[in-house]
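In C-alpha cells, one chain follows: the form predicted on its own.
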Amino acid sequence: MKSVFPFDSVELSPNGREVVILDQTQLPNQEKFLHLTTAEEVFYAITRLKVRGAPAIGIAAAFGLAMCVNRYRTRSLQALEKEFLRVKHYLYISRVTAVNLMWALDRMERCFYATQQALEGEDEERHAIEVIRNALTAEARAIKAEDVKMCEAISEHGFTLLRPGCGILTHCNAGHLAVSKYGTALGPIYLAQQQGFSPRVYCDETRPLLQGARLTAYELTKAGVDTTLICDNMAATLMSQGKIDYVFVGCDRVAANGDVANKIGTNGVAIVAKYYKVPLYVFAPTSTIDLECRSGAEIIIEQRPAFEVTDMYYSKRMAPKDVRVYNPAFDITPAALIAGIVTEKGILKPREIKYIRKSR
C-alpha cells in the first residue's frame, strides 16, 4: 500500500530528544510542525489536541516518555525510575477515553522494569541508565512500527467491504492524522482509489471541532478522492436519497461486549444509518479494544471546554454569554448498531470481541 502523504503525524527525532508533532489545530490552512522538549508540551498538545486520534495520541505519549528519560540528566538510577514514573503519571491523565495512550504508557512501563531486571548485578549505574534509555527509545519506536503493520492490515480488510463507485459516510477523522501512516477509517477509501474504485465520500463536519471538515476533508482531497462536506444533520437526507453504502468510522475505545465509544455524533449517525439498513463498520486495531471493560457504560467520556462549542473557529462569539454548555467529547454506540468492527486481525462481529487476543 502507497501512503498518499511524504509527513507522519507524529515522530521521534532520530538522537531521541524531540517529539515532532504536526499540529492538527491549523490544519488545513498551514502545515505546522512542533518540535516538543517537555512532558508539559506534550501534555498540552494531547490536550489541546495538536495530536489527536486515539492510535496516534498513544504513539506521541510513548515518544513524550522515551524522549523525557533521554533528556533527564541523572547518575542515579532510582533518580531515573522516580523521573520515570512521574512523566507516566503525568501524561496517564491528559486524555481520559482514548485507551491507547494508557495501553501505550503501561508497554513502556513494562519495559523499563524488564530491562531494569535483566540489569541485576550491574554495578555501574551510568551504564545501566544508558541501557535502559535505549530500551525504551526503541520500545517507543516499535509501537509506531506495529501501528503502521496494523494499519496496513486494517486496510486490506476493510478493502474487501468496498465495489467500485460506492458512496461512503465518514465522520471525524480516522486517517493518517489519526495513527501512524494510512490509517483505520480512511485507510481502505485510500486503497480503494489506489485501485481505481473511485469511492465517492461524504464527509460529516463534525462539531462542534470540525474535524471532518478541517482533517478528513484535507486529506481526501490531498489524495484525490472524490470529496463531498455535509453538515453533521445532512446524513440522514442523504442516506434517504440511498447515496450511502457503507459508514466508515474509527474509535477511542471498543468495550469486551462490542460497545464503542468514538467522536461525539457516531451514535446518532449509528441509529439513523440502521434506520437505512446503511452498514456501520468501526475501525480498530487490537491496541483500542478495552476487554476489562465490560460495556460502554463503564467508559469515562472526557468533558471538553464550553468555548469549543461557543467561540472556536468563529470570528465572534456565536452563544449567549451566560449559557451553560455541554460539551462530551465522545458518545457511546451500542454493539446491536455495529454491522462489524474491522481490526488487524480481520472483521469481528463485535460479540466476537471478547475472544480476541490483543496485540502486545
Ligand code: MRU
Contents of the next structure:
Amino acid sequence: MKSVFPFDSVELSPNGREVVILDQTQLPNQEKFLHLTTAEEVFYAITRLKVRGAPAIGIAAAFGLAMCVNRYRTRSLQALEKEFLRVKHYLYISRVTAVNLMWALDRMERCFYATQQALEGEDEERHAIEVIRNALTAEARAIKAEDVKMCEAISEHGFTLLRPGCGILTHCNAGHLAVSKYGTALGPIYLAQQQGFSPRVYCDETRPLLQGARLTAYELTKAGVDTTLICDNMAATLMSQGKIDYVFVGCDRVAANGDVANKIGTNGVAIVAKYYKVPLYVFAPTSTIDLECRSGAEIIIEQRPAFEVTDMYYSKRMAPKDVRVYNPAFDITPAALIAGIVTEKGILKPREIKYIRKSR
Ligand code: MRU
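Form predicted on its own done, so how does the form predicted together with the ligand look?
Now the complete complex, all chains and molecules, led by this one.
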C-alpha cells in the first residue's frame, strides 16, 4: 500500500531523545513539526490535539515515555523506576476516552518490569539502566510498527466493501494523521483511489474542532480523492438524495457488547444512516477494543473547554459571554446501529467483538 504522505504524524527521533509530531492544530494552512523533549510538552500536545486520533495518541504517549526515560539522568535504577512511573501516570490522564493511550502505556509498563526481571542478579546498575532504556525504546517503536501493519490489514478488509464510484460519508478524521500510517476509516478509500475506483467522499466538517474540514479534507484532496466538504447538519440531506452508499468512521473505544465511542456527532450520523438504510462501518484496530468495558455506558466521555465551542475557530466570539456550554468530545453509538466493525483480523458484527483476541 502506498502512503500519500512523505512524513508521519508522530515519530521518535533516531537517538530516542525527541518526539517529533506534525502540529495538527496548524493544518491545513501550515505543515509545522514540533520536537518534544519533556513529559509536559507531550502532555500538552496530546490535550491540545496537536497530536490526535486514538492510535496516534497511544504511539505519542509510548514515544513520550521512552523519550523521558532516555533523557532522565541517573545512576540509580530505583530513581529511574520512580521517574518512569511518574511520567506514565501523568500521561495516562491526558485524554480519557481513547483507550489506545492506556493500552500503550500499560504495555510500556509491562516491558519495564519484564526487562527488570530478566536483569535480576545484575549488579551493575549503569548497565541495567541502559538495557531498560533500550528495551523501552524498542517497545515504543514496536507499538508504532504494529499499528502500521494493523492499518494495512484494516484498509484491505475495508476495501472489500467498496465498489467503483461509490459515495462515502466520513466523520472526524481517522486517516493517516490519526494513526501511524495510512489510516483506519480512510485507508480503504486510499486503496480504492489507487485501484482506480474513483470513490466520492463527503466529509462532515465535525464541529467544534473541525477535524473533518481541516484534516480529512486536507488528506483526501492531497491524495487526489473526489472530496466534498459538508456541514455536519447536511448529511441527512445527502443520504435522502441517495448520494451516500456507506458511512466510514474511526473510533476511540469499542466496548465488549459492540457499542462504540467516537467523535461527538457519530451517533447522530448513525441514527440518520439507519433511517436511510445506509450501512455504517466502524474501523478499529484491536488496540482500540476494551473488553473490560461491558457496554458504552461504562466508557468515560472526555469533556472539553467551552472556549472550543464559543471562540476557537471563529474570528470573534460567537456566543454571549455568560452562556453555559456543553462540550463532550465523544458520543456512544449503540451496537444496533453498526453494520460492522472492521479490525485487522477481519470485519466483525458488533456482537462478535467479545470473542476477539487482541494482538498484545
Ligand atoms: O478528538 P480526536 O480528534 O482525537 O477524535 C478522533 C476520533 O474521533 C477518531 O475517529 C478516532 O480517534 C479514530 S482515529 C483512527
